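In the block that follows, a single chain appears as structure tokens, in the form predicted on its own.
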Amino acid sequence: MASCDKRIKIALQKSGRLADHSLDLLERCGLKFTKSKDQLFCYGENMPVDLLLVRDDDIPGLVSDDVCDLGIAGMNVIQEKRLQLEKQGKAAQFEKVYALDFGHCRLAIATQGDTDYTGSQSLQNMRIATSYTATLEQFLREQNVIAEIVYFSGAVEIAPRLGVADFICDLVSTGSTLAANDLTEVQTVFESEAVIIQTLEPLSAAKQKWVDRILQRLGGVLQVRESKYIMLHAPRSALREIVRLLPGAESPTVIPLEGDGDRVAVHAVCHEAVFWETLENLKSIGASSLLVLPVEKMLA
């Protein structure tokens, strides 16, 4: 087997809302890489992992065709590709293996501000512009609605102003683009976030071992993204209340303080945000020497 065949290939978005997050996530998993001059390929220096930087809608196809072993993309893109393949009588040769909890958005229907919308039946016999034709088609079928789907790539939000559609179906994150074009979101079609997909083709034992290691590290990074390590001193009698106040904490470590039989040191990992109010509440029940530290990595 050629040495290049022993390396894991991961397809990532080369630019856009998921690109920087995806690269940062892999760097935090310990991957060090060198970018090619054309900025389309990253060679892993310390792991047998190479990154292909491509268009987001190419990622599911590259994984399904076994060109890449893994891909990071939005579920909106993955769902669209899956449905397109089904229309061709084919099965997608990939599966979702991990949700990454970033890149949250939704595929939504929007219309001009003065249009009355009372539910999906308001779409009956209307024209809807979208680049997500397969996903919209499935939604309309589930809603028992017949409408004309107008394929529109690029700036879908201008379709109503051009008179080519009555509604649009497009990705929405903050809603600012809709507002700027006097459009109002009226219905969610599909909720999306960034995920990792893996080819269904069996990997060699060596490759699968590295894939498992990468996924384990991803879990460790994502688990502690909002986590904090809290250390404090407190009366032993306040332990029950302290545990209640620590946000998202597992059982804390309790250590006796030398020479003080009534007070203990408490160490805990909190998996939720720690606010000033949390520290003030802890202090009010006798805690002192409170220290909050970020958690960079953790393996359960």
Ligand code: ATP
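For the two forms, the rigid core is made up of the largest set of C-alpha atoms that agree within 1.5 Å on superposition. Residue numbers count along the first chain shown, from 1. Please read these numbers as outputs of a predicted model, since none were measured by experiment. What changes on going to the form predicted together with adenosine-5'-triphosphate (ATP):
- The rigid-part assignment between the two forms places R240 and I158 apart.
- With both rigid parts superposed separately on C-alpha atoms, the smaller turns by 13° against the larger between the two forms.
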Given for the second form:
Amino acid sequence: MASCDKRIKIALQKSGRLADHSLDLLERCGLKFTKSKDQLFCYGENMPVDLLLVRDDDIPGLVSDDVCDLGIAGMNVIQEKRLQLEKQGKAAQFEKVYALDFGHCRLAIATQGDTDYTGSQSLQNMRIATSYTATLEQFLREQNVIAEIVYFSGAVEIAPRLGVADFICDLVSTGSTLAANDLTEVQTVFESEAVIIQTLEPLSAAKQKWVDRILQRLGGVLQVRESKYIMLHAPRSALREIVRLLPGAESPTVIPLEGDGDRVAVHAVCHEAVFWETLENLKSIGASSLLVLPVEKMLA
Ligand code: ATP
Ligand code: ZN
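So the form predicted on its own is up there; where is the form predicted together with adenosine-5'-triphosphate (ATP)?
Let's see the whole complex now, leading with the same chain.
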């Protein structure tokens, strides 16, 4: 049990689409790691935090079984695991903490170019190949459709060509794999992105402190991605309008300008992208000396 161990364990994908992004995110939280020789384990050098590098499909189970305290995986595998556990009459022992804004994809139904599709009723009595049986089952149930689900552990896209399925239900991002297999996407089943999940098992006070600290830093890293620090000079009379135009800004700092009673300096953190149009609009109501700077770190 992870909770008996004093060090935090985080499960990440060993190699694949999520691996680099997941590690990079933790490194940006200030964690430093040394990889073990077999490349399955990363030892945290500056915090009691270790990484377990595994197949992405195993991550929800490792967190639910309390082998790991945290895990980063696609919402698609998290949802599939949750539904599989529900089918066995069990509840998943993890919760999502943050969506991480990478690994965007969708679980979608596709078919060969010449098949007519006019809505989910077109799936009635059809055979659908997928690795995501529980998620597809739930979708079909919601749509009141009865269809045969053919389980494929990988290479789902070849099922129609093999004549073992009429449709496939698989992950898509750009659609290039579908196109290469002469398949057309007809229906989205589930939208996904990478998320961080946390075990529901209570942790010791010392471990909880570290988990809170990591999650707080992670929240900061996610927030600064879009955030900008904006500085400008403005006439005091335009202050209200200026603040209204600043995208997602919290109460800005207003500083008097030496020797200029009418104008002030305004500093603010904007939590949304600052576009050229915003700067032009600010300028048109009297702002000058506009500066937009990236934010490196933030702690709320
Ligand atoms: P593993 O060996 O870890 O099981 P895998 O082949 O299942 O690897 P990847 O193809 O690396 O996994 O995909 C990992 C995750 O990346 C997916 O579960 C999904 O959340 C996300 N993802 C983003 N875009 C795509 C895509 N086009 N196809 C598949 N997965 C995608
Ligand atoms: Zn996988």
